[in-house]
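So this first bit is one chain, no partners, the form predicted alone, shown in structure tokens.
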Amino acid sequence: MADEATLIGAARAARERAVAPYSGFKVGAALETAGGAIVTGCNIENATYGLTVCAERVALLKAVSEGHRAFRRIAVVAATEDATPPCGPCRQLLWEFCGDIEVVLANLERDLGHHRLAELLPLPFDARFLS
């Protein structure tokens, strides 16, 4: 298991690779697998905004495409004073692929909080409703 400083550091480093020419709002994420690997992601914008992909989803989709299927926690970093939690679509995908993982929120200087995904996404829609 990676220590928290390593996980947050990986998210901060990923944030530096963000492509945010329109909003200037750069976000980095680092997803820790059950095996202790860290997979990072950054937000990638485009002119339509609607096709922009968030850092959390980039990290998750990279991890899944590399064969990871079990996860411990995710760190999300933005250059904001207050914590920047995952958006709704990110929460949904994290829930489906990761379950009730820990979500660590930080800015460029410090840890801003720890949450369970179930706190951030109460009453999630998932496969239980499709049977």
Ligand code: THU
Given for the second form:
Amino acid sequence: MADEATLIGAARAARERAVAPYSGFKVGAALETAGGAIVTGCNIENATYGLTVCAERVALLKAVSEGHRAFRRIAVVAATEDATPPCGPCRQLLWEFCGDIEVVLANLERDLGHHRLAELLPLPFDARFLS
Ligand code: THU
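Can you switch from the form predicted alone and show the form predicted together with the named molecule instead?
Below, the chain from earlier opens the complete complex, with every other chain and molecule after it.
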């Protein structure tokens, strides 16, 4: 298991690679797999605006495409005084693949709080409803 400073550090480094020319709002994410690997993501914006992909989603889809299917934690970093939580669609996608993981929020200087995904996405719709 990676220590939390390492996970947050990876999210901060990923944030440096954000492509955010339209909003100027750079976000980094670092997803820790059950095996202790760290897969990072940054937000990547698009001139259509709507095709922009959030940092959390980039990290998640990279990880799944690399064969990871069990996760422990995700760290999300932005350069804001208050914590930047994952948006609604990212919460839904994280729930699908990660379940009730820990969500660590931080800025460039410090840790800003810990949440469980179930707390951020109460009463989720998921595969249980399709069976
Ligand atoms: N963004 C993320 O990458 N993750 C979040 O948790 C919140 C928002 C991005 C999307 C867009 O590129 C920019 O931040 C402003 O919304």
